[in-house]
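Listed next as structure tokens is one chain, alone, in the form predicted on its own.
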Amino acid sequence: MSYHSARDHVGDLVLDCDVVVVGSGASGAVVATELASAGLKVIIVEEGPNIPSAKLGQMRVSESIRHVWRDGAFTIAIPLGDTPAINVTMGRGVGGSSMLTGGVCFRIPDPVLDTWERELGLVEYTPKKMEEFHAHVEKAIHVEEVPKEMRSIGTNLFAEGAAKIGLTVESMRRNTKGCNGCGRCNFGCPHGAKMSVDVSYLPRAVEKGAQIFSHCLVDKIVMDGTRAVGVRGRLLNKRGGAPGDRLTVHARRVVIAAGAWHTPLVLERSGLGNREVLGKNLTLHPAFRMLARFDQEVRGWEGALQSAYSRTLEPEGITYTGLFVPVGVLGATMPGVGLELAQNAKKIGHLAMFGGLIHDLGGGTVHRGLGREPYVTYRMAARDRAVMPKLIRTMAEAFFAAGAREVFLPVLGMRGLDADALKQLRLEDLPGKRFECASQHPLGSAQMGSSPRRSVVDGDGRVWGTQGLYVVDGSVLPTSLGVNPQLSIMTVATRLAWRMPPISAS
């Protein structure tokens, strides 16, 4: 048996392996699979539950949120200054946030890699040198272009309007195989078509001998001098999933893949990492959605969830991506109360939706909290704050160009607006706290670099000043990407895994 639940274990649990990987998401699954395939004895420890993809795909949206979304999808980055409160959604389970993505797969953009090479001294991170890693992951997770015929009516309407105002809309690439466009990607695919790591990578790791232990909360890294020799934590085997008996994993190499939200906590509690940098530089890709009502029936939930995007405004830090949210969630977020809310909710069948994100400069900090979760603050950079009005207004204008009757802006307390009302509205004058904002892309809180004074890990993911200790998740990406990061994280993780020395020499 290779999948174990510590929830069912009685007493302390002590394990031994060559490599312990903390976290089973996009990065942890990749590294565990690559190292197990190289013949190493690998143990993966995961805080969340193990819910097979077939079972997840049959859950109601509310069940999915309750079981595999961290904090029931209510995690907030606390705003500082003129910044919106940002709802940051993350997965918590075997497969991590990979289970909850829309499947979007972008390579690390060449301009981003150029910045890493020129400004940060990461000379091995060039488009040419990263090509083999990108290609390897794309094959493993079956990245393919979404056919135009799988676009929803809402997406086609946005594309029609976007073309009229000078935006180019392109087909998205996603990690799917046999997708029928049911639009359920974020809550588990009912048809097993999304090739998240619990489907594409972890079974291969298990086939090569890796073992996965769910319901394990890692507190600290165990060090022998400067060498990492294991991890300690608690089994979540008490009532309600509370920490209970002790967990100890002895290992010859420790790989941290707990994500940008939690990796800094593990390092800090262990007394490791450059304190001047650790937990800082967090980027989020602050994102905003736009709803538009048309006379025609749109049924925006029919079609691939994320099938098209536009990067025409990327030079200004803006990327637009298609999306739709479940009808039940959408209905609850419509403006008004009582009868007004009910009337607005009846419009859902006529609503189209699109979203936009900011290629942000950072401004987030991960702080150690009183319990198991951190509290995270985020101060939006002045440049990013200035971009928000244009990002939002342009989406509305695209929908009006396609014939929309009214739009619902991501502004708290604001009713629907027609085209004339939009022209009269000065979005620039609204305070940041009025905007609804979300993120699915926390990055950069344990960034890599060429100098131990300005980074937490080196270009190979090794924590400066240590031996046998690596960080491989999105926290090491030193800047935001301006695009969905799933493929980028997996690509960097592949490179880091392939660059690790033989275990006897680590």
Contents of the next structure:
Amino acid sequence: MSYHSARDHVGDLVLDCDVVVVGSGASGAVVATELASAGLKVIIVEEGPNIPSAKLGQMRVSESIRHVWRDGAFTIAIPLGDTPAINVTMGRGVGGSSMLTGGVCFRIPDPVLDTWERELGLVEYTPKKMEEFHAHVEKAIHVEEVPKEMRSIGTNLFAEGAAKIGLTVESMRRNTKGCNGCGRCNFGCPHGAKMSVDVSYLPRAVEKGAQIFSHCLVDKIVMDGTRAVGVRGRLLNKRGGAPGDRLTVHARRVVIAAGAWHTPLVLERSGLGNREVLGKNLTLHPAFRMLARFDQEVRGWEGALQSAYSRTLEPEGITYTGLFVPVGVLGATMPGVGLELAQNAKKIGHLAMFGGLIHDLGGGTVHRGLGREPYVTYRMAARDRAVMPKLIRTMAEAFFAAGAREVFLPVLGMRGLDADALKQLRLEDLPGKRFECASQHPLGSAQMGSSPRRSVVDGDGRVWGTQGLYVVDGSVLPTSLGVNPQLSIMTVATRLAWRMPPISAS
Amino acid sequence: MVRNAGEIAKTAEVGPEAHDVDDGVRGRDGLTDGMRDASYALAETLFTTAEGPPDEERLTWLVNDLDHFLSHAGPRARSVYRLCLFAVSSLAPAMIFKLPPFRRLSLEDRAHALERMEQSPVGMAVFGAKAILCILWFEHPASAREIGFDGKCRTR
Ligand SMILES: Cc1cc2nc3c(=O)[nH]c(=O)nc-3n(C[C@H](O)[C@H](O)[C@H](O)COP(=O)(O)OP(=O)(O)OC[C@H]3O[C@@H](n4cnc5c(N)ncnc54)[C@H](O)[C@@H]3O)c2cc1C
Ligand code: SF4
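The form predicted in complex with its partner chain is what I need now, so please give it after the form predicted on its own.
Let us now look at the entire complex, which starts with that chain.
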């Protein structure tokens, strides 16, 4: 048996392997699969539960949230200065955040790679050199372009309006196979069509002998001098899923893939990583949604979840992507109470939705909290704050150009606005805290670089000053991307796995 | 309706049940009796329509499901929800110059208080509590029907 749950394990658990991978999300699954395929004995330890994709796909939306969304999706980046409170969501379970994606796949944009190469000295990260890694992952997770007929009516309306105001909308690429267009990818795919790592990579890792242990929380990396020799942590086998018996994994190589929210904590608790940089430089891609009511029925839930995008405004740091959220979540974002809420909720079948994110400059810091979880602060850079109103207004204008009657802005408690009211609204004057903002893309908190003074890991993912200790997840990306990051993270992870020096298999 | 701690039956099942999942959580209650009552009052306010407040059974199902949600979603979810609920209970009445707690106000006053608070600088607290209650409420097949959601796919 290769999937193990520590929940029912009694007593301490001691394991031995060539490579221990901490975290089973997008990056951990890739590295584990590549190393297991190379013949190494790999153990993956994951804090969250193992819920097979078929079961997740059958669950109600809120069940998925309560079981595999970290903190039941209540995680907030604490705003500093004139910044919105940002609701940051992540996965917690076998498959990590990959289980929750909308399937959107973008390669690392060339200008981003150029910055890494020119400004950060990451000379191995050129578009040409990354080509084979991109292609390898795209094949493994079945990246395909979403056919236009799979777009929802809401997406088509946005595209129509966007064209009228000068934005180009293109078809999205997603990691799906046989998508039925039921618009609930973020909560588990009921048709087994989303090729998240729990479906595409981890079964391959297991086939090659890897073992996956869920309900295992890693606290620390064990060092012998400067060499990593394993990890230590707790089994989450006590009442309420609390930490209980001890976990020890002896390994010849340690790979940290706990995600940008948690990797800095694991390193810090172990006394590792450059303190000047570790936990800082966190970028989030702050994102905003726009709802628009049309006279016609839209039935926004019918269609591939995120089927189109626009990067026309990327020079200003804005990317728009198609979006839909379950009706309950829509209801939650509609203003009003009682009768008004009920009336607004009845408009749901007539609502179209689109989203936009900021290619942010950073401003986030991961701090060690009192308990297991970190607390994170985020101060939006002045440039990003200035872009927010334009990002939001442009989406509203696109929908009005397509004939929307009213729009619901991502402003807490704000009623629907018609086109005239939008013109009169000075969004620029609203305080940052009034905006409803979300993020699914924490990155950069253990950044990679060419200088040990300005980064945590080198270009091969190795923690500076150590041997046998690698970080491979979203935390190593040294800048934000301006696009959804799963493919980029998996591509970088593939490169890091392939570059790891050989160790003889035990 | 004013309710006292523990008055709400904890067993009514008039909505979809939750799947049994091995997520490590055993036997921990998500809501205290006080939180149950405050959540009930908040939900009753949010989901009252022209026909009046929702059935007691539906609200009880909602509060039970919320309890299940919070006991599985982890300590931080519970703390944040509790904070939002506390803010609503203590601050919303002040928005209409009444004394707390929120749950002791008339339904009409509760609605006014909540509306005011939603648009105030502390609107985030209403949003936090409302978000999870709405997600659960609109999942109920009857609510989904009322708002015209049939969950059909694009193909097949
Ligand atoms: C709702 C949602 C939708 C998204 N949609 C898209 C999309 O459409 N396209 C896209 O490109 N990206 C999307 N993303 C982002 C993408 O999923 C993430 O960027 C990516 O999965 C991050 O990979 P990772 O390996 O860095 O971390 P994760 O995939 O988050 O994996 C980290 C894992 O480590 C585990 N862990 C953490 N700490 C410990 C510890 N101490 N011990 C043991 N285990 C630990 C966690 O439980 C988790 O399972 C989405 C994310 C979310 C949340
Ligand atoms: S839209 Fe496609 S990939 Fe997403 S859940 Fe539905 S069938 Fe699965």
